[in-house]
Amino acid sequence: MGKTVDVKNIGLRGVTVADTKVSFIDGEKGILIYRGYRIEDLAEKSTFPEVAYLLLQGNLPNKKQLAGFNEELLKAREIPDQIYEGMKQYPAEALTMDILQSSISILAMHDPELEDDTREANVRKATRLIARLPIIAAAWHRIRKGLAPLSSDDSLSHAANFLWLLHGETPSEEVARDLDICLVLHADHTFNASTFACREVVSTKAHIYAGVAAGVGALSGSLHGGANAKVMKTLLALEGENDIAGWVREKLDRHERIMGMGHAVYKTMDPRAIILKEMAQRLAKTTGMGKLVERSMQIEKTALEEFEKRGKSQIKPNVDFYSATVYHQMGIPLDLMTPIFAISRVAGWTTHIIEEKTGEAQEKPALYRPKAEYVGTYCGLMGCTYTPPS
């Protein structure tokens, strides 16, 4: 265990809770590994089920072991019928991410292994949820426009499958790679709010998808996975904006946040946003939508050569930034974005989770109880007398 620190009233941050062998963060050099995997290797030659078989298993898998687990995938693409009837009950105005998060309540409900807390068995439970997270936002889009939902395509891959669900077309394999990336660089990034959420739900020996429940509950927040909407929200509404250097300037002496730039752990620019940097360009190539990323890059660049003369030279662009302009060349709505979020961030969820569970990382799980400090008011040594009503 890492030695803590006081951080008196910043979030716990700087506090070390728990060890893991998951996935490690050097903030200072912009560095994000995975089992021990650079996120550069990964998401140049890999795919998200063998990064969420990595993850689970502690291994990249072989072809064999990958061609199991893809199957597995493919099996649990199916979900309650309860789910959809629900849907169609629900108000269509409903944010996505409290449809996922309801819909993982029932799917606890109807899961024949729910009370079997092996490594074995929540490692199948959470193969299911990977699976079925996609089906579910993506159903959710179409009832709520009037739309049936899709059968699952059993030859398309796990990304190509979501976004065939989500628009009834059949994307192409360059789009469903790019998404695939996607999935990959946000599979995991140690104890963010929604991870440490998950842990320590489970922590009191609480089931899996109460645990799952609770990180999508985490990460809606603005402040966590709900930032790349919003990032989309102010380039949308920057539009007929002339000036986009003087915008950002007049935002930073108003002493206001640019959503997308600057980050908890890292100090230099985030790895993953680089690399959705890369794939925001490429793609506009072929969406047109080159204007959009052209005025991403105006807000980074006056940004960063203001955060330099304001001595915040750390602050850089970081994972919502650019994922924002990438899921809109897709097609993905601004309320989807954050629900693709979950979609990916449920491998790493479900691992921490059993990890948590396991113990594997440490001696023992511990029930996550911290300390406050009392600021209100004290009256006397024994406290305030209670005088009843009169």
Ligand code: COA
Contents of the next structure:
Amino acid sequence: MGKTVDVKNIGLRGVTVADTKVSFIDGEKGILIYRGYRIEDLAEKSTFPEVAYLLLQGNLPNKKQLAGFNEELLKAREIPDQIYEGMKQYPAEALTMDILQSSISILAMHDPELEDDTREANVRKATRLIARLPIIAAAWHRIRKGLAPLSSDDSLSHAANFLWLLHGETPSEEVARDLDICLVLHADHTFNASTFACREVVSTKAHIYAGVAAGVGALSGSLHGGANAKVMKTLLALEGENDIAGWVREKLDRHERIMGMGHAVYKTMDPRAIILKEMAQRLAKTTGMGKLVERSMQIEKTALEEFEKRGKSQIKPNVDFYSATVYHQMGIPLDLMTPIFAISRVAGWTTHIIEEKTGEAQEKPALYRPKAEYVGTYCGLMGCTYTPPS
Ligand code: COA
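Given the form predicted on its own, state the structure of the form predicted in complex with coenzyme A (COA).
After this comes the whole thing, all chains and molecules, with the earlier chain placed first.
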């Protein structure tokens, strides 16, 4: 560490900027692990609170530890009134990601432990953030529709309670478990843009909320978490389109991107997309939205054939491609799709923030400070001077 590498690398692709013990991706083989455990194993057998505990503490909880963590999540569900009051003033068309980002700053203002930067205090703050982001997103969804926010049902799981708060109906066990699996799948993903944003911000010794707010901002973009909503918009716009294959080809001929495809690290199918594709197909048997899922599969089929022909066979569906159809089938509106990503990823963000702050993975974490090549004018060095506007 600390060695200067004088190579221009646009977008930092392939550049190692830190050590981490949180998660690992093998992009060639399509492998993702959290703290040593494979994502397929966790998606099949664990729950989101177990995964959040695993990320934050570094080991899977035993029964007592899990019960204690779930209890902490329940206790933290209340959010400051100021957040509800603010929501009543915001324009109804405000984006949920913006509501999340601004609410996170308000949570900071109300946290009595804000100044305590110990690992223990930051884990408590992380737990509160994990508990509260779903409450905030669901409350906003109701307030913008002129409805009163609902109170949490403490008998429900983290995922089921979110669906209850959103729709005012207790979800079926199957749907609640499917959302829980989605949260497991999205909880961490190494140094993606939003996680790097979180770590970069706290490398200045800024507090955990400042880091998470930065992560939400980075995630909102359509090349990152914002892609799932774009996928869904496209699928809805293509309703009634008879020539999906032609649509894909024309789009690629115009050098446009197909949202939900391609990845900066995976050069094969994203392992999360495999699980979500199966989930989307299974859900369609009860939701009757088979045509929608069929449309996604038609896009996938033609896109893969076309990418192969165009020498870009590494581009495959990513996590956002099928999560869109899964969320849509759960009745989740377009602009809550990316917030669900955030509701899960906050577990990974906060874990990375704590790792950055404590130096758990490397002896000496450093303030991130890359350099840029100056391609502007040097006129000041050649004699030109400032003249006031005339
Ligand atoms: N559709 C069509 N072409 C794509 C593509 C997509 N989804 N993703 C990448 N490409 C093409 C680019 O146009 C580029 O072509 P060119 O070399 O002819 O200019 C080439 O593949 C490399 O693209 P680049 O952006 O440099 O690759 P990357 O690996 O850095 O890109 C993403 C990663 C995620 C930014 C990119 O795949 C993308 O924009 N995907 C769509 C958005 C998305 O789903 N984001 C969520 C990611 S989880």
